[in-house]
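Given next, in structure tokens, is a single chain: the form predicted alone.
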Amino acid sequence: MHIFEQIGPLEEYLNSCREDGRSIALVPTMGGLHEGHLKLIDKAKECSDMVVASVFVNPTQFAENEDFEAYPKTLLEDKILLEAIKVDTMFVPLDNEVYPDGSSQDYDVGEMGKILCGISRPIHFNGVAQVVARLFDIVKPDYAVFGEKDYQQLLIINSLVERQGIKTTIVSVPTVRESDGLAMSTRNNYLSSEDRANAPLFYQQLVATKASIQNGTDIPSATEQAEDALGAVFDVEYIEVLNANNLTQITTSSSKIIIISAVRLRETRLIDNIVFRRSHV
């Protein structure tokens, strides 16, 4: 596996790369993987000739009151793990490589990046935006793989690229889930045992509300039903059932459907989806 902390060899590498008719597929990650990033890597190797890892815990989508400091970083594990599934290209840059002019750029990512988790996230999808530009930027990849479970930041993305005609095709992974059915996520990792064992409910209660939708009941009452039976468990940011195209709200015309939710357990913050098609509203 070809190892890069700075921009210049790995664009010299990634550009022969390009005269030998390679493909390039990128996956964006903050480190800390798990099986859920090994599903990326596997639709990158699908799509593309050789895929690039990038490990970037990227300071500007983290407010000053959030777990940027105590974000896992367990680099020597995920080369270890990256080696093992044959991953071609590792890029692991310092803050000055991927923001030589500071990070102060400012990506106006419109109305979507005001409203579910950037209610109470107010700059995060800008700064998603900022460093994804960015590593398109560096990386040039014909394909970037990113998960549905970050279902709001994968539409942000879509609309980055279509926005900025940027040539590289965006690729959606299924959510992965533990057995019991809850997202893999880094921020797993601090949950309590007790709270570990109380995490899948959110899930079963997604699950629950597509169900009740589907048997006829009305949205409204499927979304105030949900929120109380969540708010026995966690704290409920938000849940919401909206137009799965572009989480506006549902239309006699919407067919596909989301529900999707933010909510914590303690200090905990945890994210979930499901998206359906419904033959009429």
Second form
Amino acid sequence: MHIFEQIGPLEEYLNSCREDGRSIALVPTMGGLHEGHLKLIDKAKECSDMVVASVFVNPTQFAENEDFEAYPKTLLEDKILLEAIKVDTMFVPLDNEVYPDGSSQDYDVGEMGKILCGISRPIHFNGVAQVVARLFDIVKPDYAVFGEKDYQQLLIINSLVERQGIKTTIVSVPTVRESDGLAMSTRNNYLSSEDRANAPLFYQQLVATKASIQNGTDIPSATEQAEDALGAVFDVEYIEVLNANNLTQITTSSSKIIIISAVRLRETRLIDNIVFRRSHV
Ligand code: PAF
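In place of the form predicted alone, output the structure of the form predicted in complex with pantoate (PAF).
Full assembly next; the chain just shown is listed first.
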């Protein structure tokens, strides 16, 4: 595996790959790699001739009171894993490579970044868009692969690519779950064993809410019931049932629906969602 910390040598290498006619897929990560990331890499391999996996804990997407310092840093394990699954290139940039002119927020993600997770994390999506745009500029990938667990992030990146005319195809991969349904996340490592035992109730409730809507419960009632049920175990930040195409309120014509939620178990914040087609209006 080729490992680069600096942009110059990475660009030189990727240019030579492009000259050889190889297509490139980027999998941006913040490390702490798990089975979910491996599925992104599998998809990247399907799409392209070679995979670049970046590992960069992006400071601009964390607010001061968030877990930037505590975020798992498992670079050695990540390297071993990426090497074992034959990733072509690992890019592990330093802060000053990614943000040579400082890291001021310079990308406005608009309304989509201000709802749902954007309410409790007002700078988060600007930081995500900033780093993703920067990584795209450096790697110039033909494809970039993201997980559907971070659904709001995925839509924001799709809109970034569209608005900036970036020539990268965004590919998404369904959420990978533990056998008990909990969505895989690097932050699951923060859960105590008691909280880990309760955490699957989150997804179970989303499944129950989906069934309830499909059985004809109206959306306001289904949302209220879900909020009450989740509230017995979690601190509920939000649970909403929205149009999955753009995260707006559902109209009778919205057929692709998302149940999307963020909850907390003590200090650990979990997000999850289910997307489905409505068979009942
Ligand atoms: O989803 C993530 O891990 C991060 O938000 C991303 C896309 C790698 C940007 O830092």
